[in-house]
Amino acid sequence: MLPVYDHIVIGVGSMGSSACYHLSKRGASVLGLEQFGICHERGAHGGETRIIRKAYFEHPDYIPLLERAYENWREIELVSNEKIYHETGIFYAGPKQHALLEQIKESARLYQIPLKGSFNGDHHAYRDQFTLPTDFEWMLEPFAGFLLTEKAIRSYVAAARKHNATIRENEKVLRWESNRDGVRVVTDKAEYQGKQLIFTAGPWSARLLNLPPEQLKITRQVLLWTRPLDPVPFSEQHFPCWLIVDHDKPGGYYGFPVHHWGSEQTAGGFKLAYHYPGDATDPEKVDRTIRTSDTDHLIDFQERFLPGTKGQVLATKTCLYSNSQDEHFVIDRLKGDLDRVTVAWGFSGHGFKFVSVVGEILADLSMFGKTDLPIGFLNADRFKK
């Protein structure tokens, strides 16, 4: 007879690793299933670093979740004895009265988030490291920075295993079902029984949950690392994370200071990318070849706004965005016949900073059917006509 787990988590990447930890530390029996190894570059978390910030232009309703996320990041750092969050601040810039900048100001006002900037007549040495057009304004959010993605995931998995969670790698889910007796999951290696099921499968959520194509669009994103001729002024001790929007161009360019944690190819590199959905793709058939058309606009941006960071190209990589219809997350417990199933998908390129709190939310929903954390605006029913 097969053992019955309290909770089965499908996808032990960003959100799944955190969910396994939060469930197992509460004493639940947990099985995590990951189709690849723990930490890989086929999904959304590849590329070593992600920005974390509070003055959220996407929607101010995220900010209470971010407050909790910061607390939970401190917790896993203590549990793992690893430094995951690096506080560098984040520098924003763009044309005066640009909608994104105005939304940052409004979020900061609503939640009393410290924000310096030219709109207040402030000056900061960071401003002098950027070449900005005369009609641009800038802002600095000091209590922001970056997270180390692989270190975070490995820390959560290790902590979950210490709490007796079973994590199985390189095991692909083929099918699943939920019924009045529980849940059944069949993989390419075994069959499992559980009481509750959690999906944190990132770009593979569409296939596993049979989502309509318009509800989850997977796009290919390109990351670039360069080695400045003089990296010291752009190191994390002297330079912030940053996000710059330009005239009549959707999305924005963003990047990270030089730091020396990373792969052999990227260590000591200055990382930048373009935050806007790229070409649609299938997660099983992603074109990982990097062409000049993928990087020319990134290098052109450097030349215009950060000429001191140009230099030898150290590495290029791809990652994936899992874009919901409105680019907001979906975190919910499914209703009706599927009331044993909790889902988290559609993080739309801005989800990693929430990993530490999403795991807690998923544990609440799977264990109790509800959470006290404010996620009403992220419900799955909002797309139904």
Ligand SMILES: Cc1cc2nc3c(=O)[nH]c(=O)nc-3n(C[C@H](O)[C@H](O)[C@H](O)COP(=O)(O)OP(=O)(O)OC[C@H]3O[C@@H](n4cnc5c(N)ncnc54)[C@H](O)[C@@H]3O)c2cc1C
The other form holds:
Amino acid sequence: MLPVYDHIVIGVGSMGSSACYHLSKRGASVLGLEQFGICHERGAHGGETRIIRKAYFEHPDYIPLLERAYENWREIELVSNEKIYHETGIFYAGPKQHALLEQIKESARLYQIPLKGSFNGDHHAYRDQFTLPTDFEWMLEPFAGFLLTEKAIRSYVAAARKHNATIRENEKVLRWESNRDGVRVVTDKAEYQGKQLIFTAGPWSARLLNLPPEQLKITRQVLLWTRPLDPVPFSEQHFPCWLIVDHDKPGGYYGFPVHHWGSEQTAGGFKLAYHYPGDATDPEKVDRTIRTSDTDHLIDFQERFLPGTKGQVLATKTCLYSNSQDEHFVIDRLKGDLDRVTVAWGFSGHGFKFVSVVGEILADLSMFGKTDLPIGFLNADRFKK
Ligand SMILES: Cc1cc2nc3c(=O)[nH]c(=O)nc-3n(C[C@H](O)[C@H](O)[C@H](O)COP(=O)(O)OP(=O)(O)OC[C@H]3O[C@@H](n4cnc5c(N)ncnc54)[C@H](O)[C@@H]3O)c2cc1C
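Can you give me the structure for the form predicted in complex with the ligand, which would complement the form predicted alone we have just seen?
Whole complex next, starting from this chain.
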């Protein structure tokens, strides 16, 4: 007899860890399968920190989900007794009337999200740190900040285990099938039977779900940490998260205050990166070598906008974006013969802040086939021709 679970979760990274928690908390029997250890740097959650913000320029429809995400982050902090969310605010700047800044204002207006800005004639507190061109405007969203990825994932896994979830590490799913009677999952170590299946395999989703290549593009992203000569003005007590856009480049540069937790390598470092899909790659064959062509533009950016943060390079890392065709998430329960399967993929470089709510949504979909949270715009059918 094969072991039988109510729900099998494939991939216990960002979204999968939260799904295992939300399901097991409700008393379901859960098996989570992770091909590596809990928390690793080969997928989408490496690099220690992620920004969370609410005046969502990607689309205002995400904002109700974000409201719930903030509540759920508080819940897991209480359950785990860990500080995961650091509220530093986020500082945005760019040329006046840049489309992305206009989208932030519009989202803030629609959902009454507090926003200070040069449009109100306010002064900002970071004059000594940022060098902004005179034609730039700025905004500060105070109820924003960053999340510690490893603490978040480990907290969810520990809490799920307390609720009797079985989380198996270093066990790779090779095949799966779903039929009227249930689901069967074959790994490199064993075989399991389940009633429902959830896919949270991040950059590996295309292969497991047989997605056409145009639907999910995996890209290589580079992170840089430098050691400022004087870190104090850039520390969490004095400096926010930030995002700066310009007309000469799509996407934007972003970063975090100097921090002292992290690994030995990055402690005391100022982390920055470029938010725009990088070179396409295969998650099994990522080129992890960092070249000057990867970091020169980041250092040039520092020179121009944040000269005080330049200094010795402490660390560089690669991480993967899983970009859907429209850069919006896909969260859905499949139909027809696959109606025992729930999927979450295509988080397109902006998913981590939603981890706490996506787990709840996946638990709803897998248990009841529906959720009260407004996810209609993230349906899987929108790419069907
Ligand atoms: C550089 C960078 C910066 C980012 N910045 C932000 C930010 O500031 N704010 C924000 O909100 N988001 C940000 N994101 C996006 C966010 O981190 C991702 O959207 C999120 O981590 C995606 O989670 P996931 O669960 O889909 O993938 P992952 O966390 O990678 O989890 C997938 C898991 O599935 C496992 N798996 C895959 N295949 C199998 C298999 N066959 N068998 C068993 N296990 C398997 C993998 O090993 C992995 O652990 C950023 C991403 C990157 C790369």
